[in-house]
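In the form predicted alone, a lone chain appears below as structure tokens.
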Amino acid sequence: MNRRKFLALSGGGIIVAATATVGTIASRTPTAALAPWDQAGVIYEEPRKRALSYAILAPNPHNRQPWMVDLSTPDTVILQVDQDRMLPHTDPFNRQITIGLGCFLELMVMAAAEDGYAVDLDLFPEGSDLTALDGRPVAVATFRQDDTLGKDRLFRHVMSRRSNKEPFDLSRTVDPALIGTIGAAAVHGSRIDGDTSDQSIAELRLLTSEALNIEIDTPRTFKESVDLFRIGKAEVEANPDGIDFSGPMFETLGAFGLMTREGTLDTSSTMFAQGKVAVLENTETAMGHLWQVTQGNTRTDQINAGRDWVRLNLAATAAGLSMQPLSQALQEYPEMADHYTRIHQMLARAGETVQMLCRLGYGIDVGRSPRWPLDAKLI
């Protein structure tokens, strides 16, 4: 967050002096939290441990990070949806969680690569309920040596891949070639699609406004995503998924109650209307969209399209240019119905749905996730 917003956020109501116990709530870092991303590929010689280690930082709908694996299987990894971790509200049929499940066995099956194992993968062996995900295995995926098999050359920025909550700046524009270089990056079946005119941008500004507002203004949806933020070092470290609010200004909000839970839910208070012109600023600041399209909507389907997200994110990160999910105008419940039908017709052919769709940009250097280590995702 930088120093416009936290002034923002604050309205002037405090000044925070040099002191040391400031200093000390300012340089709170939740290292633990952090601790997946420098343990990838460090701590586990086993070769699906090592795969699985850089698989949990795969994107993921509020970081919500629904994975979990069974290894009792030699060779084999049987990955299951933790049911405790979906988003009813805003993603009632769990197919947001299944495409952040796909952007894991990507991740899974490059690492996989590195090390010389191909990964077979059977997807939902046991059928699936489109209604909703349940106790049934996602997929089973079996390891085996090939001395024959080529590296993923965008697996090298797994570890510099982000998706950038940041504004974006407005004074550098996005070469419309860059579309075309992102989407070739999508080998499982997504039809990929953007732009970047201005005439283009102006209206999915609008409509992606629209949406977050429509979001933060119904009452369940946004309380879903307050009940996840972790504000400080305290909560992220007991909490490593959701939404975090750490770091230096963050900290010190929360430890001088300037940020709380409450507040934001409260849509008379001033934390209520800074919190939603600091996320709008986001959707203002697009310089150009990126979408991802499939033909189907089957559960596989939506399983490809997260395996071609991520690959997208990397790309992008390849050609240094940040990106953003605007994932509001594509959720299914009743209140979002009309934003649903506009994204379709501008955006999907007959038959079509729209899986993702992004905001794209330069913006500033953002941190790292939190992440639920390995081990605690282990059945």
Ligand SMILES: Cc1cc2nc3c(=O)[nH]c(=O)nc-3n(C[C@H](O)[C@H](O)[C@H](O)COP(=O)(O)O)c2cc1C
Contents of the next structure:
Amino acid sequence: MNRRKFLALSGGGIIVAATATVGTIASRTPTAALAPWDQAGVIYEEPRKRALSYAILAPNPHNRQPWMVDLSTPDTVILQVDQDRMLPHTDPFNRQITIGLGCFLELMVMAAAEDGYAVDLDLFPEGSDLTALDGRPVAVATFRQDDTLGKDRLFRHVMSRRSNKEPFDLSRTVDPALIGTIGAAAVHGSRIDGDTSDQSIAELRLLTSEALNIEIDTPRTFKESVDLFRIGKAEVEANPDGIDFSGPMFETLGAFGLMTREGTLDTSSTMFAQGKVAVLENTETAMGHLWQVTQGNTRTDQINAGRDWVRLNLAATAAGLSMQPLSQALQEYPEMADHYTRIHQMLARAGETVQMLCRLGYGIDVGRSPRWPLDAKLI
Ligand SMILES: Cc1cc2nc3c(=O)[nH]c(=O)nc-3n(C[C@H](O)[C@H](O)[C@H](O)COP(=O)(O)O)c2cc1C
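Having seen the form predicted alone, can you show the form predicted in complex with the named molecule?
Below, the chain from earlier opens the complete complex, with every other chain and molecule after it.
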């Protein structure tokens, strides 16, 4: 709360009027933005749309939901990227965006199998560019009925999967055996490793905190996140994507002007300082880390990394463990170069790319994140 806002708030009638509205404000859940979670597998009959209604629940960077699908060819889904939904400052080569598209494809394939459809995926059939995704198809997916198809045991966790952005419980250690249990879920070529030892936790807490500080202290990368803040129900419903701050506390802070994009960007403000403390509390409460590494780094490798990432996230859900990706040190912009090199020295063998790094632990239950409905994503 900065001084001017505090004075305005404490000035007489404003605070009384504001308090009177808190009850109404606090109950404003962004129901429409969460509806796609309830609609998955329910509102569509057509097999491709049924599968896609789950795919749109995929984890993806900054919840940009950069997918668009063309269903004009029978039995076929053509996946393209929405080029207006990239993260040019923190993800200049669209590597992370591609991973998110891999998560989307994996959930689509898993959901199709539930309905007895096998999906043949042709990735980047017209080629790809490693410096930027473009208008060419990311995948052409062909659906084919197959009654012999096995179902995926991870599918039942799709509805409860989360990226948990809350501090983890410092009193609950993570069983090191879980690294192997979760890692076994990766079947698309990633090498999974992790560490829950005190020494590794300390080293990676430090490195991920430093990387987060670099992102926040670099104005253009921080602004890329802050521009995606959705504060309170009205903003979340208008744009069910980005970094959502909904629920009673944020609704109230937003309504009182105590949390604004402008204030957060002002490095001299309390909002900026408090925001930093809040995110660093996450890196500092890691109770272990898990990482995902690939030998190559082609677009196909990145898609396969995404397919494995969502499987890891689902396997962690099955094990009752919380996960939060910590991608800052993996980002490819000049200010991060030193940390990018160091994290690769720590976690990768020569020539390998660390595609994902996350913290592990036990966090409070967190809610579902907003989604655009499937109909908004049809070309
Ligand atoms: C490639 C990739 C990178 C991500 N990086 C981060 C990150 O650095 N920090 C974070 O809190 N979440 C990260 N996430 C998680 C997304 O923010 C999350 O998936 C999205 O907000 C949707 O929320 P949900 O996964 O709970 O449905 C990442 C996800 C992906 C796929």
